[in-house]
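Presented below, as structure tokens, is a lone chain in the form predicted on its own.
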Amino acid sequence: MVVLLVGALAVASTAVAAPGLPPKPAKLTMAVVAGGETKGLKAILPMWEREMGVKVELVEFPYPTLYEKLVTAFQANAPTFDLLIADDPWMPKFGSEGWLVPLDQTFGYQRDPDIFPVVYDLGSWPPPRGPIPPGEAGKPRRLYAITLVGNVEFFMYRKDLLPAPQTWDDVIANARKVHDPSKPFYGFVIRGAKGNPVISEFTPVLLSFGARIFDNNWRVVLNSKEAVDALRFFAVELKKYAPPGVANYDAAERAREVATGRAAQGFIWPAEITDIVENPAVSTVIGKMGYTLAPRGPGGKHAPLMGNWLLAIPKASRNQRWAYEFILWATSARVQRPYALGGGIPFRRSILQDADLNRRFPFFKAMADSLAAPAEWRPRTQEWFAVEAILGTHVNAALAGIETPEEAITKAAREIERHMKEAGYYR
């Protein structure tokens, strides 16, 4: 309780430092990914340094290098970093290995009702629902990280031409209404490149059809009628209304098709909107786009996908208390507003539902609805990247017409099961 009071005073005050904190360190060193994910963080750092008098040094790495650097520092128990931001699929590895400071156990962190429960669940280990990796189920659940970048996938559509789709049937009806390749203007655009791109696109469809990759015991249940139906819908029905070549499209191509007025509907992530779709320098559709929850499928479910970046403290940090103070400060409602205005992707309910901010960022309500749905996370296993590569190869092959949906699902399920067996998930 004393710790919480100290944290609250520090967040609410503009004083140099709250009483009860240890002496100020010369600086806090934070490992971050290079790219747009840190835009909001860089915007608020001068504010932190002005209020608290502690410098934060960002050490930026490309995505794969960041993971390698963090693992190397963790394994050496080296105090290289005081803070880090981690992609949420890394949590199974970091949580299983015990490399992070438990924020609830160490500092008494209490959940804030202004933060969506799924955000806390994502930063907890072992996971509070779904299958739990072998050897992890008996561990006490702790909160190891809190979201900084509230990335979640939702749906965009041309609101000047079409109604907001609630279901996949609505999406097809909308596409039929406006699809005209002779203009060209396409009813739907797909991010279909092999691997992570196509799986980020296909997973909300797969889950909305009632299919799953694993059951709660990690048995592969992908080879189902629901999964084949979902892939047939994705690779055949939706593709009828897509531009040629979408099996090679990544996020930039998808957003560009919409921004240049060549496509009417598709999935979207927040950064693609601010950088491309709602960027007046490159977009011709400003004011014409609507944003809504991922469409509901025959399984009766909306299934938006999460891709959060999380703030956490390495156990080897020599400045854990000040690092925790930074997490409290950066994720507070007071700071999330300038964070959002500075180009960050917020995650708090009050910020995403704020009327003034929604006039400036017309997709915030769709983000709030998606996090409340709740959004779905990738299966919580260290093997996810291998599973994604397998499934992403075969879904892409179906989209390219190389495999039928039945063949793609059958092959993917067989290869994923073989991989999980080799990884020790089955006796």
The other form holds:
Amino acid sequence: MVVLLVGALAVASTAVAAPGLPPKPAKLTMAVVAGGETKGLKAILPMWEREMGVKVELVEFPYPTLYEKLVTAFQANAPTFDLLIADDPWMPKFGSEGWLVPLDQTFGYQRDPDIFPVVYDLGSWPPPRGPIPPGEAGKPRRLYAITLVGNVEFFMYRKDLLPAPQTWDDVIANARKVHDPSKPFYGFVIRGAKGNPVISEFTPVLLSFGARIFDNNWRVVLNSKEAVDALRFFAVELKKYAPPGVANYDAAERAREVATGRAAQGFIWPAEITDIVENPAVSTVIGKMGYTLAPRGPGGKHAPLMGNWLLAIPKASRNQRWAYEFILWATSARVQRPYALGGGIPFRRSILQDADLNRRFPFFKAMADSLAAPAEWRPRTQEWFAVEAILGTHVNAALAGIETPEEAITKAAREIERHMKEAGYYR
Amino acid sequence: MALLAALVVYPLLYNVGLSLRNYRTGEFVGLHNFARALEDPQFFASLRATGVYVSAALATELTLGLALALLVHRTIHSGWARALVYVLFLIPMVTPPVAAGVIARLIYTPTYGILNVLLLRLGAISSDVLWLSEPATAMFAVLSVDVWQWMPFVFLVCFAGLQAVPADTVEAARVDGADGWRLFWHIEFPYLQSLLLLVLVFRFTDTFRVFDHVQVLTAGGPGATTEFLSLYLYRVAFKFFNLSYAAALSLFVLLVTSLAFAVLGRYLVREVSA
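Form predicted on its own already given; the form predicted in complex with its partner chain follows:
Full complex below, order starting with the chain above.
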């Protein structure tokens, strides 16, 4: 049945491609981020070249450089790239500037029920929910990108010692049960380094407590009881069970603590699982880890965080039609399987729920549940990086004990408001 | 000349132009971005942190570098031993600051960092010191990398300066009964004076603009305790994308470093013409 369904979906995916492709280009040039995110892509490229006879050349850039290169190429309207992968917080910039080819309007892309609606929401501009940046609300909503790397943040725990936590109370109860610094074995590990690391970690807690950073008019509503409670829980309660020094921990430190059997629970991104936690070459906890949705807070909400990498076509590309063909091909159910087996992070429902694949990749179901939750995205504004830098400084200060949770939230809210004002969001 | 204009003058003028405009609308706002700095608590916090960093780094590097130069100058006379010291002191200077930051991060990491492991085994501490996540120790950690990397520069310059002191003058002073301190103060120090000023200005401007290893080691944390001016400027420019305010702040940095070089220039002119 599953095979039939997958087959039907594969046919459906290729069926939406308009007939009569233009002549084959010599190659398609694709800008990608350097690192594990392209592992699956590299695994399927020989298959594409065999099937289609068009070479895809990957041009790899480190994370910050990729953004700069893309923006520079877009501003110059240079046909440097035919395809790109973009981190999802870049969509507000790329969408507002109109730098990408609308896939639905240009090629008649049809939505596929095997793809989680949140994936389409993420690739659409203006965003279909939440506040919309000034000047963007009147624009017609188009689909500009489709996920390739289904990154989403969820939760890991030692299933050999603990039950799967559903709520933050469960997490604390679990932590209490196993926390023993003398061993050392810690109940919870926090990725607490200043800036993006601590905000990736804190946002699911903040949202699960029912707090928000902005209302629907971009007014800062962070200074709330819910937000202070969330930060107190994060920087005081959870920290009680964390290894010393987590205020300077990034992803590598967090994954190491779990993989070496020194920590019982924490948030996790898929790439850290394949690279470290479930990598037999470095991990001592193979088969001992369980994966589940980000815990529910007093706000009653699971709030896993979205971190997808999206495939898109720059408007200046001279091979748009073939680039679109590549997107259809790479995101089809038929190709997502070898993509996943080759180390890629898939995003299709049928792939993430596949029993066989789940035996091999025990975190796929948690990913499917997180995308269906649906996963929360970072507020859709070009100013997010500033907001993250401000909040990331104060949350880190609270975690290090330099500021109280009240102080940290008050200062962050004030500085974010000032920034949004300067950015022209209100007078 | 045209190249100089293209590489220096144009970017500088462009920066000045940028600092006088609204970064979003391009509208002319006069000195607004400079006035904004005066009421920006984060700017003053970064300035304070920079002040602490610069004074501590300069005091330590100059004192240690000079002391070590004197020690080696007076105690090691063999040519190959001096060459060995030279090579050893060059290693930190040729290490890229980012690599130094990564190494330091591994050393200072709690629980498995070598520093805590050694201190615990020696019994000097009973529990892990959180080097990078407490304000005072984080400042110490970022300073230590600077001192490790750049104290050798002070050493090498002072050591070279000491070689210029005429041996017969030193010998005459010794015959006259000058002890170590007097020898230094009355005979050697005058030879080192202009070199020390040169070193001071170079190290001042370098530490005032410090960025790389701090970004790797603490990224300005915990909170904003090691967020020096250059890190704050980076945040304003590349996180806030407020390029106009960043341009205004960068002109402030340019002003301070230029003043330091002006002092040096004036002194050197006096020395040469004396």
